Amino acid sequence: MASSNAVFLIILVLAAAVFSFSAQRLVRFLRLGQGTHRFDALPRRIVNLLTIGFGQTKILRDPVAGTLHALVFWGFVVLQLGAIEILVAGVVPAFSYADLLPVPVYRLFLLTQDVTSLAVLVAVSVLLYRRLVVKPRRLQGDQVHGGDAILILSLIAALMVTLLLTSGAERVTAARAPAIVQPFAAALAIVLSRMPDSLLSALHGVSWWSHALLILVFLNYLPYSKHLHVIVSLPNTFLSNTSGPGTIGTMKAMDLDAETEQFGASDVTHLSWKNLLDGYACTECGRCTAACPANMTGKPLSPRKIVINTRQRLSEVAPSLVGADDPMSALPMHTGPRDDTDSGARDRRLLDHYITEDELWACTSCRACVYECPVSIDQLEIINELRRNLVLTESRFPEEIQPAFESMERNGTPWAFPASDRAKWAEGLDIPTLAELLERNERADVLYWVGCMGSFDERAQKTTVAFARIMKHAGVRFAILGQEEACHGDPARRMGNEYLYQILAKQAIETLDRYRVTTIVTACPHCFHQIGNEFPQLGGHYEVIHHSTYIEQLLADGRIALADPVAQRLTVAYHDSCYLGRYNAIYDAPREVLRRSLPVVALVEPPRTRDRGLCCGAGGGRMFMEERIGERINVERKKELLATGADAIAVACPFCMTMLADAGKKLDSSVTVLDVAEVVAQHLAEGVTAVPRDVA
């Protein structure tokens, strides 16, 4: 072994040892988090890994920056084969894939290395230009590793340049393959061939050593950089539940019988190890914050900051908790508030010292941040756990939601309406309750779960009546619970009051099971999601159908007869409900209902629509809180919808209905807001009984 090879072996071993130390250190930090099982449903996780991880489907939602980053990622994967060859050859000079691979395969390897290195260099150059000159808004703000991105991109560029120089110099000294196999290295070799042999040899040695050392420097810098996601993003995507397995968007259940004084999370040790891994995986790309309705309307919430703060706090307190030395504490991962003493770090916590109450209560739980994250981070779970701590452990919450908690506990509704008024909307409509059917020894095909908004809100009652008319017109045998229906607790859960939620949910499940309910239809996406997706955590299993899907099926089956189109034609803009769309992927059903029932000129879409739709501002319990900071979210959304030039706005959620109607008053807009059920009910052919198509 030559002396240079011996020196490289020593460097390689030291670099591997340092990286091993850093990796084990990070794993010890992760173990401070609470346990969570993430190795179930392996087929689904493998699909996520292949599509979101390797396929980069989420990052490609941004056609410009996404494509550039995807090229860098794919290049990183392809070039690893070449990096391995270089590192091994540094110890064993005779090592080459040329001796191991068939000639065609080896030539393919050379071609991919050559083309990929130049492609990555071009992509990195454009990304550097964006960072230094264009400066996109989403990359600014609460980013804490501003110089880190420039450094990493520069390192990658240097790696590509040294690789191309090494390949070009090697082509001059020893032509390994036809020029067509390495077109860019061959072109560079033409230039380098004019150099004296001694200078060319020196250039080859410098570029080779520079490239090899840069690989090792890059590898050991990553654990202390925001670009740790280069290593962590793939396992994080595999371990994530944001795109499945399991039901998407469900909140984690709490064991309220456990003997503990801590509910939810106030510090990183109360979060799961997966929440902490999310911090390592965060790219600080800002896509989550750019999509956040609270942030874009001037609220203090930034989902990116929530994740970054979690990582900051972990890096601050973890060394003392695990008893590990932290010789690299000056590196970028340790930004933010800190103290050189263990007691200083332990006297602080994630809540209050890093993340404020105002940030947490600004969240509408719309899942836009989770949906946009290219590495499958769950920002919303951290927010929910911190909210739970505020409410259940510390009794800290906005004063205006106290009446909602009290009303849910006393009246079974977030508003101070008596339970006796819950079915007043149905007076004179000849709609039976399940109790009445039981007395007559009859059964309904479906239970119409009306919900609190549909039962008590004057505007939402019109939707309730409209949907009831549609079902009666279609000959559906349905019933309601009447006074026996009560809030299922979703607002309480989203506002952090898990204790109240479980009381209400268990009571609802008991009522439904007593009547042996199997199929439920509801016009409220929050009821739809809660009963269908989260009740199973407590033993309630039912088929739950949203009214837009149900109406679409009735129309498709020919069970609804519509009147002839009226002379006046409308242009309608449809607003996507977050709990119907990003939570349950129902986008087409309400649009199809409109297409089948309206004599529309056009069904127009606002700029932000479907899975990019902007929240109305009512979710996450925000319906019951004042909006005191920045622009009102519902006003921002209403402006977008009005800008389409639509004559009317259609919704499929009573919360969206209220928020957009209220925004119309503030904008002095006369554009009508209608539920899809109201649109259909307005066009029912009175006195005509529809004939199902399978019968006709």
The other form holds:
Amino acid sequence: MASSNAVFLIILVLAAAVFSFSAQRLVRFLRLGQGTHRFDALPRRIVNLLTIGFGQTKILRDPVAGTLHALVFWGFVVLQLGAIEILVAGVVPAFSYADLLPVPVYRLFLLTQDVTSLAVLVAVSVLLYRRLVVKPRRLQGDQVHGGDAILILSLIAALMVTLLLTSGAERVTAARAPAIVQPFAAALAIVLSRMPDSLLSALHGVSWWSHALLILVFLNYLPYSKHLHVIVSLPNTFLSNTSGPGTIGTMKAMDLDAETEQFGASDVTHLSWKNLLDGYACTECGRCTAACPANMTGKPLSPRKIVINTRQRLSEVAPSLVGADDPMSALPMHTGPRDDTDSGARDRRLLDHYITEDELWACTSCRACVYECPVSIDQLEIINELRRNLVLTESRFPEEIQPAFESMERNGTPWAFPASDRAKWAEGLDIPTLAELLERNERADVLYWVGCMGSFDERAQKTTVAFARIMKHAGVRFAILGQEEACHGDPARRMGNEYLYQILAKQAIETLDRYRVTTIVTACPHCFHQIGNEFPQLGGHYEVIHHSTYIEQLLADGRIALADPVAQRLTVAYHDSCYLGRYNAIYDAPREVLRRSLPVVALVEPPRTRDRGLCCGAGGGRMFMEERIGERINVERKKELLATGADAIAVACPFCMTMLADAGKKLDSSVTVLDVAEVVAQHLAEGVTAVPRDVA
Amino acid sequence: MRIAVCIKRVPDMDVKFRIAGHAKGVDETGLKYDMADFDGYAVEAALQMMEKEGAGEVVVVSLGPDAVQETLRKALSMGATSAIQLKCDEVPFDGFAVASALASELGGATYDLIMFGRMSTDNANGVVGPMVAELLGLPVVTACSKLEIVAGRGTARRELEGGAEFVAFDLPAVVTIDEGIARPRYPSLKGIMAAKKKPLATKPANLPEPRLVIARMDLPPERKAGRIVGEGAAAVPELVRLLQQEAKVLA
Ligand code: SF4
Ligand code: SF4
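Same protein, the form predicted together with its partner chain this time rather than the form predicted on its own?
All chains and molecules follow, beginning with the one already shown.
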């Protein structure tokens, strides 16, 4: 073994030791988090890893920067093979894949290494240009580590240059394959071959050593950089629940009987280790914040900041919490707090010192951030855990939501309407309640869960009646709960009041089970999501169908007879509800209902639509809070919808309906907002009974 | 400082009441109950005084059947120290009977301040507080919208039509609380859990024979439907004519 090989071996072992040291430290920090089970549903996790992770599907949602980044990522994966060869050859000079692989495979390897290194170099250069000259808005703010990004990009560029130079120089002395499999190295070799031999061998030595050392420097810099995501993002995607497994968008289950005084999270140690891992995985790309309706309209909330703050707070407090367990504390150069006598870090916490109440209450729970995140971070779960702490542990919240809590408790609805008025909309419509059917010994095929908006809100009642008319027309045997229906507590849950939520949800489950309800239809996406996706956490299992899907099915089955279409061309813009769209992937059913019921309809889409749809501003309990800071989200959204030039705006959610109708008053716009059920009900051929397709 | 707050469990007011068959009270089916609004303010004001002092005790007292324990627990979950239920089957309408039972409990202990809501939201008599003061021989200030206690002496603000009055008094005393003094806090789950472990004593209520009872209860007559005379300025002459001739509210 030549002395240079021995030196390299020592460097390699040292680098590996330091890296494992850093890695163990990060793992210790993660262990400060609460437990969460993330190894269930392996097939789903593997699919996520392959698509979102290796397939870079989320990254590619931004076509330009996404493609460049995907190139760098795939390049990295491909170049790992080459890096291993280089590192081994540093110790055992004779080592080469050429001796291990059949010739065609080896040539393929060389080709990939050659082409990839140049492609990565080009992509990294464009990314650097973007950071230094273009400076996109999404990469600013939230104290992101801009310098760090430039350092890392330059490091990668240097890695590629040294790699190309090494291969080029190698080709001059001993080409291992025809030029065609190493086109760029071969081109370089032509230039380099003009050099005197001594200079060439010096150049080869310098570029080889720089490349090998840069790999090790890069590896050891990562744990202390936001580029930790290079290592963590794939495991994070695998361990994440944001794209399944289980039901997407359900809030974390909570055991209220646990012997604890801490409900929800006020500091990092109350969060799960996965929330903490999210902090390590964040690339600070700002895709989440760019899609956040609260941030867009000038609220202090930035989902990226929530994640960055989680990481910052963890690095602040973790060393003092792991104490002597922190391998860093054994190091002479360690200057951080050594043990739990450090009170500075201990006196601060994640809530208040990093994340303020105003940020937390600005969230509409629209899930845009979660949906956009390329590394499957769950920003919303951190927000929700902090909200839970505010309400359950500290009783701190905007004062206007207290009446909503109290009303849910007393009246079974967040608004101050008497429970006895719940079924008033149904008076004279001859709609039976389940209690009445039971008395007559009859059965209903479906239960119509009307929801609080649909029951009490004057505007939403029109949708309620429209949907009831459609079902009657189609001969659906349905019933309502009438006065036995009460709020399922979803608004309370979203606002952090898990205690009130569980009381109400359990009561609702008790009522539904008493009537042995199996199938439920509802016109409210929040009821739809809550009963269908979150009740199972408390033992309530029902098939819940949203009215857009249900009406689409009735239309498809030919169970609805429509009056002759008016030959007037109508342009409609459909607004996606977050809880239908991003939470439940229902995008087509409401559009299909519009198409089928209005033969001359022209559907137009605002630029932000479907899974990119902008929230109306009502979710996450925002409906019950004042919007004191910044622009109004509903006005922003309405402007986008009006810009399509539509004659009417269609919605499939009573909350969206209110928000968009209210925005109309501010924008002085007379464009009507209609629920998809109302559109269909307007065109029912009264008196005609449709002949179901399977019969005709 | 030891403070007693007397609270009452009343039906939620956001419902449409029906008269019960015996016509001497409301039909209780489907009613939801909670602490009377003004009593909530009183509890909050007491808690704030205790917190400000950093010491002391807030004891909540309620008269009634076991259902009042729920209301007492709510006050405990807000932060009260302990609770006393004066047990009886039914809360009498006669304020004097209630006051006598309360006074016999409160007189035995040494409280610096005995607090009430200005009146209960169901019966709205507003007499129990002053009667307890009378029975115990204490000074009473009613409908306080601000309250301050410094070194055994209290100052209270009372809202008057178009003005305010500031009353000074010595402790011990009885005060009844108006709204606006402090918004009652929403109990945290932490508070609710803690309340389960706080002491709640149940004693028989020492009730005298009531001297008055409800003879009959009526709902207000249904309002007659309004009439739309027309729209805009054109409708004014007809409106004036109707107001003069039919409603006879204009001369
Ligand atoms: S859920 Fe929506 S409102 Fe809340 S932080 Fe994410 S993007 Fe912003
Ligand atoms: S949380 Fe995700 S989307 Fe947001 S900045 Fe971090 S990596 Fe980007």
